[in-house]
Amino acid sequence: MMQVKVVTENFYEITSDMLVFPVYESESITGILAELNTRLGNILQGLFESGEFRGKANETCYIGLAAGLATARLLLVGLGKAEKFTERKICEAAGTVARFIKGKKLGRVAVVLRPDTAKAARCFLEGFIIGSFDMDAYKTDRREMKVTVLELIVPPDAVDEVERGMFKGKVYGEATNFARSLSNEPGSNLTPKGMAMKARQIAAKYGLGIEVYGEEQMAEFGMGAILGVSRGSDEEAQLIVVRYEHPEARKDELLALIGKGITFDSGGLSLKTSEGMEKMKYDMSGAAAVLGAICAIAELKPSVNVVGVLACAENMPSGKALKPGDVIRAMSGRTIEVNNTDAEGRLVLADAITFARQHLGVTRIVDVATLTGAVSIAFGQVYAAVLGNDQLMIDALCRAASEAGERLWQLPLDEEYGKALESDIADCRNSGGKPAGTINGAFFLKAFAADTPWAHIDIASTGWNMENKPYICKGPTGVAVRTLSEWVLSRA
């Protein structure tokens, strides 16, 4: 377990195994930077002038024998241009530092915190913890993070403010990595019942309420949509409800965070291509994000009541599987023509949303899902899409995402989009085809939200990094954990 401390010593007197010094791009060598340059014998100025190091975002420069400092090792890390600076840059720089030092025998690392604010401290810890994660869970020789003490160097008058930000950063970083660890698990290991077991462990750890419903109980509720998806699998579907309650919360508000939990998605009889199918273990990343957010909420203890609802199933082809053209009846009573068995996420969410409204009595709903490949065509791996029936709620989610260092962009949900979902045989069909695929997926869900304020976040494009970045490894990202947590905190 890594210990995090705030220290007020001069940076050049710190006797850590490594000193980390963030630098803005082409920064003037004045103030604390001038002090560093002098103690390094003008090396910093030489690096700037030669172009070997300019302080570009996530650029690093390692100096192994840093004469003039109490520590022998110095790592410079770039923050990018000062005029374009946001706290997101601190998060990325911290992740870059973590990835640089992971595996090295460095037990004690000190960091000059720039700027010395609560939010900078939060973002640095978030980024450092997130950067420490690798998807090598099943490798025999894993790269372990050996840092046991992380020290943030700040002026004495900044200690109280920085300490306020540290706890939140640690909570957010660990909750995000927890969600990533779930998304990284092979589908054969993390089945719907495996997700239920994880949720029970979280509930026991934080003293939360939990209910787990199996297929027999779902049948009693009339959940034909989630049961239809699960029909082709040998693994039983699970509907998991985790409850966070605060004694001072408003009694007339109950927030629902609902996550798509398809623990493996083959596409069903509308079978996916083999290329990349191994990544379909991450199709439960919406449920993972919700469970991660519940962890963060339980740690931060906002005065608001929240339920996390995880709709978990496998989507597999078999003799029992849904066939294209089948008609199923959802819990709401709405009949659905299944014209694409690979549009299964919206089916499990449909029943989960209805259950949250009718059985739990929630007053606001946010669902999170790796719902459509179409969102990656629209946004690449930069933004997640948000859509819904309540503009104030969407605006609040976008603000929460910005505060959390994540990015949402709203797409329209005009009535004209519903025409693509019209069916000749049932109340609707589950897929409107490729055009406006992300919008049509959300429009399908809108009917089940009815008049409850609701927003849908499609993370299919941002839930998985396709390649390593300086500050985060390829693989699961844990996106939306911090956004959901920030939104809940804003409701308190």
Ligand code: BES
Given for the second form:
Amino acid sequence: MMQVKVVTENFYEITSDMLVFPVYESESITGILAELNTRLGNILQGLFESGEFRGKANETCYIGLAAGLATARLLLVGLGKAEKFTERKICEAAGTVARFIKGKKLGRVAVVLRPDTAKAARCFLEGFIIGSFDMDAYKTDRREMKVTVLELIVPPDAVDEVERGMFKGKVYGEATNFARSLSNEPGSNLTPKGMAMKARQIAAKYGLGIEVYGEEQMAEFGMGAILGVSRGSDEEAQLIVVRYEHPEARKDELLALIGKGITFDSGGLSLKTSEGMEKMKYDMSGAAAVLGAICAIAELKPSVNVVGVLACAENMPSGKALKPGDVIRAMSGRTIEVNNTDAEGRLVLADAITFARQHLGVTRIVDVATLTGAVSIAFGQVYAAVLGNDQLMIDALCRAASEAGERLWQLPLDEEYGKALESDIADCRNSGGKPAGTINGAFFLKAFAADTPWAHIDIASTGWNMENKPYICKGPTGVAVRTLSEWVLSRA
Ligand code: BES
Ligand code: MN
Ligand code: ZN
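Next, report the structure of the form predicted together with the ligand; the form predicted on its own has already been given.
Now the complete complex, all chains and molecules, led by this one.
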């Protein structure tokens, strides 16, 4: 466990294993930078002049013997041009620093916090913790982060503000990595029951209420949709409810965070092709994001009541599996022709949404799901899609995302899109084919949200990085943990 703290000594008096000094691109050597340059015997000026280090975004320069400073080693890291500065640059620079340090025996690291604001502190911690994560959980030789103490150096008048920001950043970083570690687990290791076990551990850790419903109870609730998806699998589906309550919360508001928890999506009888199917272990990333957000919320303690609902099942082909053309009845009473068993996410979410409305009495719903491949055609790996029936709520989610350093973009949900989901035999069908795939998925869910304010976030493409990004490496990203948490905080 890494301890984080705020210190007020002069940077040159800090006796850490490594001092990290962020520098803007071609920054003028005045003020604190002049202090550094003088103590280093003009090395900084030399680096700038020779072009060995200019402070470009994520550029690093390691100085092994920092004479003139009390620290043993110095790492300069670039923040890019001051005019183009956003907090994201701090996340990225901190991630770069984390990856530089990882695997090295450096226990105590100190950082000059620039700028010395709460937001910068939050972003540095997030970037550092998120940047420390690798997807090498099953490698025999893992590179571990050996930092035990991370100190942020700030002027005395900034301490309180920075401490708050730092704590939030630590919470968001750890909650995001927790979600990533779940998404990274192979499908055979993290089953719906495994998800329930993880949720029970979280509930015990934070003293949260938890209920777990198995297939027998789902049958009593009439949850034909999630039961249909799970029918082909040997693993029992689990509907997991985790409750965060605050004594001063409004009694007339209960927020629901609902996550798609397909622990493996083979497509069912509408089988996926083998290329890339191994990645379908991360089809529970919506549920992981909800559980991660619940952790963050339990740490930050906003005065609002929240339930996390994880709809967990496995989508497999077998002699018992749903057949294309089968008609199922969802908990709401709506009948669904399953014309494609690979559109299973919307089925499990349909029952989870009805359950949250009818049984839990929630007043607002945000669902998060790796719902459609089509969202990557629309947005690539940059934005997640948001759609819903309540514009103010969608706007609030977009603001929360931007505050959290994540990106959401709204897609439309006009009535015309319903056409593709009409069925000749039932109230609707579950797949509208290729056109407007992401919108169709949301449109299907809209009928189940009914008159409850609801928004849906599709993280199918942003949930998994195909390549290393500045501070989030290749693999599961933990996207939406911070957005959901920030949105819940904004409702307190
Ligand atoms: N889990 C997939 C969506 C997905 C695709 C997530 C790629 C991550 C990466 C979902 O269950 C699915 O299969 N959706 C279908 C829906 C279609 C049949 C209407 C899709 O996107 O092709
Ligand atoms: Mn599918
Ligand atoms: Zn799926």
